[in-house]
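This document opens with one chain alone, in structure tokens, the form predicted on its own.
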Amino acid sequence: MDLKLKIWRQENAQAKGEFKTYNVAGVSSDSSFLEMLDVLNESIVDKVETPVCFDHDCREGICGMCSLYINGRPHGPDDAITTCQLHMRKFKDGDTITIEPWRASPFPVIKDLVVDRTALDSIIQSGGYTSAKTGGVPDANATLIDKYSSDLAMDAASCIGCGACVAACKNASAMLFVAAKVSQFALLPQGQVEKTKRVQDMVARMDELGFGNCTNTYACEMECPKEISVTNIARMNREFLSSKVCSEQ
């Protein structure tokens, strides 16, 4: 496959950025959207030019770190995959591709398509932790869980911190993923000790860092590489609601 790249340059977060233009010949099909940027890296070293800086880590769609906008999506045009997991059959031979970063006033430049995410571990930091004894392990029944909760809370947690429900939303909302993390502890029994404080915290910490408010057109869900549902939202709005009602009594 022979391809034409628009991919977003920036020197860091305070320099102009622009688009450029990169021709990338030979390209496997069943290349990864990754390696097909390796391979152009290689091509710009040999010219003893710089080459684009992007993130990765795992390459198995755990870890959360290739977070490329590709013509228009979050990690690309597929459904439920990050990035690393992109492969070029979905491109034709001939296309152009654009690739920018996350486009989010939290998310700053570090530099060309690497942005920095720490807002998403602040929020997390801000929800403190979970009450648990102390001493030897417990045994796996002494604290019963329904398979429906557990199921729930499972779903939620599986959320990796990747920032597309915040690319995708058009008011760089991080209600998914602060609501991911809420739903997690809230509905399993551990969770309960601290949960009026821990939701005050995360949406209070939420709002303190710049992120906007849900939109409610679902475009979160629609591209989260886990498919976490936009009712963990409504539970976090529940959540939220009832530890100011107990707040004020």
The other form holds:
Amino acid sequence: MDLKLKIWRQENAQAKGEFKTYNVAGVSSDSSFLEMLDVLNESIVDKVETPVCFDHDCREGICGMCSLYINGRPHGPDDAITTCQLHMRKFKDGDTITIEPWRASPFPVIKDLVVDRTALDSIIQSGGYTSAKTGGVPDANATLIDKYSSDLAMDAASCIGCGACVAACKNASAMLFVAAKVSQFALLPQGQVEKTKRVQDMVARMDELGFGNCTNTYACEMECPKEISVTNIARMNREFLSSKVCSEQ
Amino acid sequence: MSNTKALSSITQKVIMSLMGIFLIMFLLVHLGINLFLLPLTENHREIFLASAEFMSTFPPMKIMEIGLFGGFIIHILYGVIVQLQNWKSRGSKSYAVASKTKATLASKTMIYSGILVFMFLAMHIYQFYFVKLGLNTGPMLEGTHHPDFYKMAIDLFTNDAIFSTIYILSFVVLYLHLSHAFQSAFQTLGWNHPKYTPIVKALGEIYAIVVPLGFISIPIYYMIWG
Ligand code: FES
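What does the same protein look like in the form predicted in complex with its partner chain, given that the last one was the form predicted on its own?
Full complex below, order starting with the chain above.
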């Protein structure tokens, strides 16, 4: 298939940046979106020009590095997948595809389509640690967890921190991401010891970094490649409120 | 980039939603009284005027009135603050291709529907409440210095087609605002539950349709049969 690509090119964080149009011919519909970009980059390199920078690592939907805003949707025109899992069969021959970086104040563009998402790491760090028993190896069944809670915790923990929630949100809110990180601990007995401090610190850090306020449009949930549910946001709100009201901290 | 907020993002939203729920309850009471503008009973005019009298003179209602104004001001103030912060977070660079994510129109336009409802509210307060305060003129009940809200309302609905049209359109906008507001308030307060959330959502939809429709029915009645 032959495609026309409109790609955001920006030399560095300070540069103004602009869209550049590229034509790629003979793209296999079986190739992945990132493979299509690799093909494009090879042709750009052949012309001794600077290839398009984009983030990627695992290319199997688990690391959360790939982060492209394709034709008006984070991770492109398919549901519950990352950009690296998007295949060209989702497009038609002759299509024009517009590729932009995540847009949000806390995610400054580093170069072209690569944005700095260390803000998300910083929120995780602010969550601190979980206290655990030291000493002999504990019996695997010593801490009982019901299946329902463990499933919910696992669902929350499947967040790969790609930032699509922030990119999709009209408010650039990171609530879905933070909620997933709060929930994965709040749902388990091991997470109870520091739960008050954890939720307060993570929310404070999120605000400090300049992420927006959630207005419940649920665009985040619709675009999340891991289908993290907004029920996690409600859970975080509960955790936050009860920690503010009940605890002395 | 860093932001310093006086209150945390969640606290701001909780205040907004609590005020919103308070306003939602108030609206129901207001509708209950307004419906007596319609000839529902023989003595509907007397019931309407007695309720208006009760609302403006019964001492506990005075306190509620202050609370109500406070509720409006806080809800609007935080609505604007939250929106300004959100625009700042989104940044100066917007996407070239507008979002294709299927978020509801109501949820994406809360600030705009809110501003329109606020404009209606300002007009409404000027036209009615200011008469009570003596800052605007209007018909008085015979032998008293209480405004005749019944006559004011019926006159407007019967003779002023522009007013009635603005009134009806405002409530359509309010429908949009409420259809997102109701369930959103519960979500913000942390009330999202597999059993109860479907009920909250259904109640919100019913409320958002029935209440504005109730208000709209009054000018429509008087425009047609007035
Ligand atoms: S490259 Fe790892 S998730 Fe896409």
